[in-house]
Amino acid sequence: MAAELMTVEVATATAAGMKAIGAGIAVGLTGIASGIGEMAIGSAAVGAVAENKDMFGLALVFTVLPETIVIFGLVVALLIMFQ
């Protein structure tokens, strides 16, 4: 009975809403995972730089590495929204 009441407008709005939810989940979960990864990497990087100043460049690279995952999540979200 619910299928009989669904119009084209309702189906279109539902599809757009599901796309938005999927895009939000893609960005949100990658952001949370990146934050968890950066938590451990950041504390280790600060400890390494405190003991040896020459490790700063390498520690910076390792700290920035998890942030690229959020960029991938953003790309997936854009692909979902503009498909």
Contents of the next structure:
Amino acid sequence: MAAELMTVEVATATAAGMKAIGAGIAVGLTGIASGIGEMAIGSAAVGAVAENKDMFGLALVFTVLPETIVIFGLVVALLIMFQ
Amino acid sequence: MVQTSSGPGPYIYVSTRLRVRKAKLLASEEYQRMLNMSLPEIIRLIGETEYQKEVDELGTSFEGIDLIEEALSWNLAKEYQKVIELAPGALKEFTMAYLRRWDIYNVLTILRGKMQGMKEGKIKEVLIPAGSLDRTTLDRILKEESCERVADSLKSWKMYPIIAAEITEGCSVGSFSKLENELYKRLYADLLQVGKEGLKGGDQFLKFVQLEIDVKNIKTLFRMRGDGSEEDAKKFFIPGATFSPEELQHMNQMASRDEVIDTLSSKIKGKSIQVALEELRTEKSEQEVDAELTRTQLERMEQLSKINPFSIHPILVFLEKKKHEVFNLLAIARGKESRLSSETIEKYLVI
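Follow the form predicted on its own with the form predicted in complex with its partner chain, if you could.
Below is the entire complex, every chain and molecule, led by the chain shown above.
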């Protein structure tokens, strides 16, 4: 009986832990992916702005576009954590 | 400064900067407008573009055609030096190797100027110190009185052995065409060597060098055929690309123009060059053939820069287009100064 009770507790704790790990992976990996995307766009944006200051606004918008990937990751993480 | 950056970032940065610079170059409509203007109007227009700083700085010391020549060569040299500063890692090596051709241009200009007894200041106006021989070195060489002494002052230059071997004959005959051929052959051999050294992006640089050699050889071939020259043409061709000098010599001896174009088209890569070769089937003047092939080379380079967007190609396209912009402006200014018609000047433009 005691052994069975322990097993349920462990299972609950493991499920919560797995959820936290899943949420972490969702945010972490999408963060890395955004970084990779922004590295290329950011380099190009800085290059373009260095030559033509008028491009600043447009360059900034393009640079932050990959941030949407992190937002998707964050939404998935929140769904996992609070569902 | 030690460069610690790695990854594609610096390549993307410099490629984008040069793409933006390329976009700022004069459009073909601007040349058309200039063709209908007088020289003072052209100077005013040039003074409102990217050349404004140079025109303003030199405006007090020079005027007319001298001002344009000096301002354009200053701007070109400045732009080239800026590109060398910007280029990261291996791209800097390739850019510097590409710019070494300006050393040959400068040395030959000085030698020819000295032979024709031109004034030091006049020769200086047309020099473009963009290669390994900087402004100070060129000023020192310019001060030398005779052709032989000019050659002696170049002892530290990489290509001095070729100068030493050919200068006596060149100075005595008063023509440096043989020296020019030998220097360019050595330049292209060096460029091929740089491309094969195993540096990152070397393959792409090699593609450009081979394209340039091919175009140069085809231009020479059509010029030789145009002149009807029966002499041994092998020595005028540059080895290392699609065609060997022997093959080109064989084509030079072919009777029919169509046969030559068929042989060239069957071996050469790149659709744009094949299309340009087809255009050359009809008899055209030497100038038209040259302009057509130069345009095709630029087109092909553009294609390569789109296939390899973060390589040496965007840099080379900018360098080449900038050079042609300066040459176009010089052609317009000199043409206007000599009172040539707009139609005649237009033939010399690469638009």
